[in-house]
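The form predicted on its own is given below as one chain in structure tokens.
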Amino acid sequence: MNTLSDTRVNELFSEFFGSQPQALVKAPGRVNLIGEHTDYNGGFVLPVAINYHTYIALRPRADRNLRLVAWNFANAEALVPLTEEQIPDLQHGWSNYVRGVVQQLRRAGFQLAGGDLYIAGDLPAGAGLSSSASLEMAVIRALLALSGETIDPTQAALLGQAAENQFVGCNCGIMDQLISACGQARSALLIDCQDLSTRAVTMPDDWEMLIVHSGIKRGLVGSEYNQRRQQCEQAATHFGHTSLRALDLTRLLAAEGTLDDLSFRRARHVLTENARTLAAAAALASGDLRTLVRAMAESHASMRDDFNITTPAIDYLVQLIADAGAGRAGVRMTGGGFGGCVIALAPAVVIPQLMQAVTNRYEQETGFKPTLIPAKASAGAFNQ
């Protein structure tokens, strides 16, 4: 998979604008090792910031406008006035993430300043690797670099989430923005999404990650992601809670048959996923591969059977990799669901046989072309 670099993005800026940028910022995407659809339920997640980024090269302008240029959309341009209330741009949908961030920063009291922004990324859109959160965090860094203002990384994550929830229209949780902002090199980050506390979990030196794009692009706004969130809220309300985090698994299991089956299964996934995430974090910290493999397998089965967010091709890909790993590779779908990527975590010596199995069989059996994405745990936007 091709990657960009600071140098290359600076060159692209110079080619387009005819001069050197004043600065360059970047924010990583992420892969979630385990803990799916738990973040907006106040639960636990275990994501990793990865070495694929959204980059923004920038220079100041004399006026109060942002001139945006998007490399990933054939250098499409958009103008964002900082002095006006933001409205969605139907022609340049990619710019709405920027507009949403501008709106949230202004409402939070930031003054902002005009600038030329050249935006480029090597995160595939619709892959479940949080290209949108990466863009939001990069935009916040770029805008505050222009204005000379500062922000707490957790506040940056919350403003990015609000932009996506309220302006773009996807009711995502806080995980994607928080890991993009606060990720640490060579570590996963255990996040308690109820109080936003984090704990770095160092990965064993001889373990590596392999992300495999299934070839099925997904879009969270147009998918059933928002519906899943509503179903979880309905289940919590049934028990008199505002969040499933407050619900005990024993109480839920005792209610089987009295709660409608769909709400029961959605809640069961979330509660059992929280337990699996804590177990996986402990296993990662101690190098307990067997426990990690089991937790990731059970997570995928729960996403498939209780949360109904996988696809037949994704299920096949997960089983293919698990079989190739012969018990030495944790594997599951990652991201919001309905397509996107699979994450595998295994000792480095096992990774080649996983790649070979995918290359030899996946497209032949499903008709979808996979993309192999070796990844490393990287620093977040505000830890660079």
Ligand code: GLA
Contents of the next structure:
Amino acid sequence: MNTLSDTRVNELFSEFFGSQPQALVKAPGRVNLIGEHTDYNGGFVLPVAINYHTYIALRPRADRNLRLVAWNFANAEALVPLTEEQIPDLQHGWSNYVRGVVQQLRRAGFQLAGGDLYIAGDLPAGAGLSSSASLEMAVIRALLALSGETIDPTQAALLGQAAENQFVGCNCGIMDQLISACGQARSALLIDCQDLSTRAVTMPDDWEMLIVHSGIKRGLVGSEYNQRRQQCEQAATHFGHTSLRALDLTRLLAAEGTLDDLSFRRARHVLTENARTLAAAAALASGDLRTLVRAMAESHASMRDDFNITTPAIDYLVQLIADAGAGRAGVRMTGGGFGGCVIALAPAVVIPQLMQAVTNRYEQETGFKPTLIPAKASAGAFNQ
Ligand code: GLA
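Having looked at the form predicted on its own, could you now put up the form predicted in complex with alpha-D-galactopyranose?
Let's see the whole complex now, leading with the same chain.
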């Protein structure tokens, strides 16, 4: 699956600019094992940085501009002046992630220097594997490499999130940027999104991850995502809280019928998902496959029935993999929802039968073409 490497991106830079780059940086995408739509509710998430990246090869320039070249868009180019006031580029939408990050870094007081940036990624776009967060983290690393400054990884994640919220217009939480910045090889990261503390959870050596792209691009994600966020805020407000993290599950369940059904179900998903995420992290740490399989299955059912973010084809894919694993594969939809990917976690010996089932049945049954993406837990952008 990996189409790129450090060497290949250095070569691509040289072919384009006619000389060697001065440095190469990269930031990984992510897959979330469990803890969905909990980050913006101050809850728990358990993502993994994966071995698919956005790479940037770079060299300094004498002026105060960034010249960007995007390999994923047939070497399309954009020029970004290093000023605080950035203007969105409607023609090169991808460059807005860079513009947003430049704006945030400048506002935070960083002195930036000009450079030529060759940007290339092997994360499938629109798959829900955080290609945008990885681009933001790679850009921050590239710009600091040019200016010789350093940054705290958590601050880098917060600036990336602010760029996406304020400049690109997606109201995302902190999970994607934080795991792209702080991920660790062979581990998942349990993040408490209330105080942004993290704990690495090492995966058993003989377990492997299989990501399956459902073939469904996440069309509705922007509007539906922002709507879910509002519904959660509304539910918290009903109980006099600013965040659902402050709400106790017993209190919510006792209040059923006193708030509208939609708010009740949204809140029930978030609170039960927090509990499942903590249980799954403990199960991963101790190699307790049975608990992990159950937590992932319940998470998927909750996303389907309470949060309403799955699709029939994705539900079918999850069931197909669960059946093929015969109780030995944890599986659920991962990411914002309405398409994108499914994550399966199982002992390595079980993975081939999961792949076989998807290849034999999924397209025939749903009409969508699946992509199998074997993945390994990798180091974050600031951990390499
Ligand atoms: C997207 C957002 C994240 C998170 C997930 C859902 O990936 O960017 O912040 O909310 O959806 O868990």
